[in-house]
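One chain follows as structure tokens, the form predicted on its own.
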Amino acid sequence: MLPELFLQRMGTQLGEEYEAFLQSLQRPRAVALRMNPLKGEPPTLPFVTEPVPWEPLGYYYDPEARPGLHVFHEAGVYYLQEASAMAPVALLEPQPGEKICDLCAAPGGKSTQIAGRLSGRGMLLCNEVSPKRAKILSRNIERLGVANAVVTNETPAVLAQRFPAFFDRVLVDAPCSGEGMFRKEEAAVTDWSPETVQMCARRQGEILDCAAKMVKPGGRLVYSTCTFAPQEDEEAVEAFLENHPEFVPEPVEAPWFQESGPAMYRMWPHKLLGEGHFAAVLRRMGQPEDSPAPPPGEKLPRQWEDFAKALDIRLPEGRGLRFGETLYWAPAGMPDVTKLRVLRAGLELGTVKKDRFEPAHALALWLKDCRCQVSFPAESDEIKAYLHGEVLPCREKGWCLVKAGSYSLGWGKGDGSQLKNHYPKGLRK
């Protein structure tokens, strides 16, 4: 049962389309996934159906298939993402080499979508204010093999003060009243009230004010919600533009969505295969200035150099960082992040322990190939055993990349007859 006050407002808001809207909420919802280009050529999946029109790598799938249980999900080959939720990044249009901020990023669907479009070049700062949700975000960044992302757990105000006019593009997928998720999440219905809508609108205004400070002159700001409430959507954008005359609407090509104002776009469940969503595209006027040079990196220790040489691992452009025993390879454009709560500073390489190096799971998921690797069919008993933490038959010696088909899955260490399992215990099935 939907809230009566919500229904009354939607009737006024939609007019003749109201009945079609109500009928759409009775239909089974469409489910979708997005292929991860960072993993290479996507596989042919029998449960995938038609493509998502606004996302080249998005596809609807048969809900009976449960692709979240497939080994390719563990390998980061795809991300399960609601189709309408793919729209804001399509409107953001990130380009390889740019500096991008996803300010309200958990659980990571839009961040990993941005990372795919960056193709490993440039830098992505993905932030989440909730510590628990920030850990989930960090895990998804790792699972999809993203090397050029920095994951932070800060307030937007802290980041705005730290990175003024720094980013080419900023995405604010703001916390909202969740009206567009009523069909998907029962909690969104029970938590809804007019007071919640007003509270969300106030919070969204504060987040947008912070985001505005972080966009370079000439840069793009995309604001999105998964709600239908005008107070959180069109009215929020209009208030922002009134308070920030340095920003203007920036119309883009979006033929799949309904325009609801200058450079504002709505996704209605009765007009497309997806849930409710809203997005606005804004441009900060002016000419960009050069960003300050990033701080120098640290020389990686001999243990890493020996490991990388033995497996023929070549890192992308970036710089080394060391946090205690843990080594990271930071994206080249990463600014100084000292005194910030950082969960992931680029690609985690591994740890140095006395005279040896232990590679990180993140490194395995980023790699496509290396000198020592073993591959088993994705549906094989060997892969099932590996995900359970069992040893595998293998004639290799030393660290070895384990692959499900052509996709990296984790590490093992061979002794010439078998492979000791180094799949993380917390991920084992």
Contents of the next structure:
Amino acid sequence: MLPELFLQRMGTQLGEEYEAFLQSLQRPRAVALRMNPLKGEPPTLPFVTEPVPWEPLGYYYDPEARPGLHVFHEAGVYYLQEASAMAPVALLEPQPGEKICDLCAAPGGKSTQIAGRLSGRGMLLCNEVSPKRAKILSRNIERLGVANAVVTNETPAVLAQRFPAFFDRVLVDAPCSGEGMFRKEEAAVTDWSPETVQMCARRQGEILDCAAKMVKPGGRLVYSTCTFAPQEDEEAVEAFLENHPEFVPEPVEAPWFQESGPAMYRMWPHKLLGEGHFAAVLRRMGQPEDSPAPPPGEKLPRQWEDFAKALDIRLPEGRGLRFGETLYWAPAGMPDVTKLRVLRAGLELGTVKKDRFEPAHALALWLKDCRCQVSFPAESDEIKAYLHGEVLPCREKGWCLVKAGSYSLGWGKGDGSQLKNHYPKGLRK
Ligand code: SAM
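We have the form predicted on its own; now please give the form predicted together with S-adenosylmethionine.
Next comes the full complex, this chain leading.
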């Protein structure tokens, strides 16, 4: 049962399209996933059906399939993402080498999509204000093998003060009244009220004011919601543009969506295969200035050097960081993040313990190959046993990358006859 006041407003908003809209809400929703280009050549998945038109790596899949339970999901080969939710990053158009901020990022659908488009070059700051959701975001960044992302748990205001005019592109995928998710989430229906819409619109204005400060002159700001309420969509953008004359709409090629204002795009469930979404593309006028030089890195300890040499691991451009025992490899161009709440400062390499080095799970999920590795077919009993935490037969000695087919899954440590399981306990099935 949808709220009466919502239905009345939609009737006025949609006019003769209202019936088609109502009918679309009765139909089962389409489910989709996005292949992760950071994992190399994608596998052939028997359950995918047709491509998502606006995202080259997006595919609808058979609703009877359970791709979230497949080992390829564990290996970060794909991310389950609602099809319309893939649109804002398609409109953001991140380019390899750029500095990007995803300000409201958990659970990470759009951050992992941005990371895929960056192809490991440039840096992504993904932020989530809720500590619990920030942990989920950080785990998804790890699972998808993203090396060049910093995950923070801050308010937009703190980041705006810290990184003025720093980013080439900023995405605000704002918390909203979620009307576009009524078909997907029961809670979105029960939580809805006209007061919620108003409260969301106020909060969106505040978040956008912070985001505006972080965009470089010449840079792009994409604002998106999953609601139909004009107060949170077109009206929010119009109010923003009035308060920020330094921004202008930036129309882009988006033939799949309905233009609902200058550079504003709507995804309607009765017009495409996906839920309701809204996005606006804005540009900050002016010429970019040079970013401040990133701070110097630290020399990583001998234990890491020995490990990396033994396994023939080569890191991309970046710099070493050490937090107590834990080593990270920060992306080139990552600014100083001291005193911020940071969950992940680039690629976690592992921990130094006296004379030993213990590699991080994140390092395994980023690596495609290394000198010591063992692979089992994705559907094999060995892979099931590995995910379960059991030992595996293996002749290797020392740290060894375990793969499902060609996709890395985690670490094991061999003694010449068997492999001790180092798949993280919290992830075991
Ligand atoms: N971009 C995410 C993705 O694609 O997976 C979804 C983001 S969700 C629509 C909005 C996020 O904004 C939520 O994770 C929520 O915790 C966060 N949020 C809530 N209040 C906020 C605030 N005042 N400032 C910034 N973010 C906020």
